[in-house]
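Coming up is one lone chain in C-alpha cells, specifically the form predicted on its own.
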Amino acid sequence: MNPSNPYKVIFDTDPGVDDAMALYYALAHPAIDVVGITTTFGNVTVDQAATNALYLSAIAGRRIPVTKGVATPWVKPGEPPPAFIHGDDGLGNLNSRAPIDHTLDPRASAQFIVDMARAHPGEITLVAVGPLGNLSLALKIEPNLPRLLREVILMAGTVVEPGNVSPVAEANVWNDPHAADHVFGAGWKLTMVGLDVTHRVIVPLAMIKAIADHHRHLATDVLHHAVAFYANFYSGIYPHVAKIHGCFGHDVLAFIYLTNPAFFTCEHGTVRVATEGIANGQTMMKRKDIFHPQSGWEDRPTTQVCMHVDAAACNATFESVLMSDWLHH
C-alpha cells in the first residue's frame, strides 16, 4: 500500500495511553487515511473515551469523526475503568486541556461502522485495540459486514503469553467476553495482535520525549504527558520494562502490524473465548487439527494470531513515524 492509494482505516478505541500512541502513529503514517474514530468503554468510560479520541484528534489538527459506542459489556457486569494504569482521564491525568471546538457524530459507532462499510464496500479497515461491543453490535445490525469489511485488525487476548487480567484473560477480551466470541465467529480477514506480541515490545518513555522535543507541539507533550504516568505504572511491575523505564506497545502494534506485517510470525487457528468462570476472558487457539470430543469448535473460521515479533523493528518503525512532519499546526 502507498500513500497514493492508503488504508482506509475505522479505529475502534478507548483511549487510553497507548489507544493515544496508536491513533497518532495511524495519524502520522502516510499510508493510513484513518475516516473514523468509533469508542467504547474500557480503559475509562465511553463518554471519557469519545472525549479523549475529540481532543487527541483536535490537537493534532484533524477533523475525523468520533462516535461513542457501546457503555457496559453484553451479559457480565461491568468493571470500574483501571485509573490507576491510565490515570482517571485515560491521558496520565492532564493538568489543564486546551478548548477544542469538535464535537462528536450523533450516530451510535456501530451504526457507523456500518454505514461506512456499506458506502465503501471492500475497502475499510477495522483496527479494533478496545472491548469488543461496538464490533459485535454493527454485526447484529448487518450480519453481512465480514464481507463488506477488507479485514479486522484486533489488539486482544492471548494464546501462550500469561494474561494481565487475569492468568489466562487479556482486558480488552476479558472487558466483553461474549462479544469477543461473537466477533473471533463472524467470518472476517481477521488478525489477532496479543499478549503474545505486546508484551515482547517496550517503548522507552526517552523515545517519546525525543519525539515532544523534536516537535514541541501540543499534541506530542499530551502524549509525552500521558506515557509518563503509563511507563511509571509499567516499571514499578516489571523489573525489566523498569530497566528501560518505558511501557507496553499494546495497541500501536495492531498499526504497524497492518503497515508492516512482515515484523510478525502468525499462526492460524479457531480462536473461542472463555465466557465464564475462572477462565473468563480467555482467548483459547486450536493449534493441532485432531479430533477433540468436546464441541464448539466445529464450523468456526480461523484467525491470524501474532504470535512472534521483531521488537526492535517495531520501535524503530514508531519512533520515524512520529519523528516525521505530520502534525497540522
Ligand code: BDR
The other form holds:
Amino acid sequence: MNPSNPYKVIFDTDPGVDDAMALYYALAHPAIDVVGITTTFGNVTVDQAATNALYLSAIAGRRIPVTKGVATPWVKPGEPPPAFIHGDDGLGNLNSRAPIDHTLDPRASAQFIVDMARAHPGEITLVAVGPLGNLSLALKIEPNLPRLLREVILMAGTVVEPGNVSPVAEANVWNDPHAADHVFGAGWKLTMVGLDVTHRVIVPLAMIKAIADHHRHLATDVLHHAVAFYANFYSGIYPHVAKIHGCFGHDVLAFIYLTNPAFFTCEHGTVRVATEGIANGQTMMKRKDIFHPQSGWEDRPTTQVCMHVDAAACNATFESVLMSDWLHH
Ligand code: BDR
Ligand code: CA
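Return the form predicted together with the ligand of this protein as a structure block, the form predicted on its own having already been given.
Now the full complex is given, and it begins with the chain already shown.
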C-alpha cells in the first residue's frame, strides 16, 4: 500500500496495554489512516476504554472520533475486568493524567461503524482487537456490512496454541462467544490473528523503553509505563517471557498483518465458536474439507487464520515504525 493512499482503518478496541501498542503503531505508520476508534468493554469497562482511547489519541496529538460501544456480552453474564493484567485503569495504573481537550463522538460504536461503511463503501478496513459485540451489533443494524467494508482483521481466537483464559479459549472470544460466532459467520473478507501467532511474538520492555527514551514525549512515556506493568504480569506467569522481560504483542500483530502480510503463514477454513459449557469461547477450525455427519459447519464462510509468524521481522518493524518521526512536541 502506498502511503499517499493509506488504508482507512476503524480500530475497534478495549484499551488495554497491548491495544495501546497497537494504536500507536497504527498512528505512527504512514500507510494507515485511523478514521475512528470504537471502544468496547473487555480489558476494562467500556467507560474506561473510551476514556483511554480519548487520552491515548489526544496525548499523541490526534483528534480522531472516539465512540463508546457495548458494555456487556450478549448472552453470558459480564465478568469483572482483569485489572491484574492491565491495571485498574487499563494502562498499568498511571500515576496521573494530563488534561486533554477531546470528547466522545455521541454515536454508539456499532452505529459509527455502519455510518462510516455506508459513507465509504469498499474502503474501510476494520481492525478489531477486543470482544466482538460492536461488530455483531453493527451486522444486525446493517446486514450488508460485509460488502460495505474492505476487510476485517481480528486479534481473536486460537487453533492449536493453548488458550489464555481456559485451555481452549482466547480472551476476546471468551468475553463474548455469541458475538464472535456471529462475526465468524458473517461472510466478510476475514483474517484471524490469534494466539497461534501472537504468543510467538514477545515484545521486550527494553525496546519500548528505547522508544520512550528516543522521543521524550508523554505518549511514549505513558506507553512505557503501561507496558512495564503488562510485562511484569507476563513475566510472572511465563518463564520464557521472563527471560526477555517483555510481553506478548497480541493486538499490534493485527496491524502488522495489515501492513506486512508476508510475515505470516495462513490457513483457510471454517471457524465456529463454542458458546457454552467447559469449552465456551473455543475457536474451532475445520482445517480439511472432509465429510462430517454433524451439522453446523456447512454453508459457513471461510476465514483466513494466521498460523505461523516471523517474530523477529514483526519486532523489527514495530520498533522502526515507533522510532519514526510521528510525534510532534
Ligand atoms: C487479547 O485479550 C486482551 O486482553 C488483549 O488486549 C488482546 O486483545 C489477547 O487474548
Ligand atoms: Ca485488546
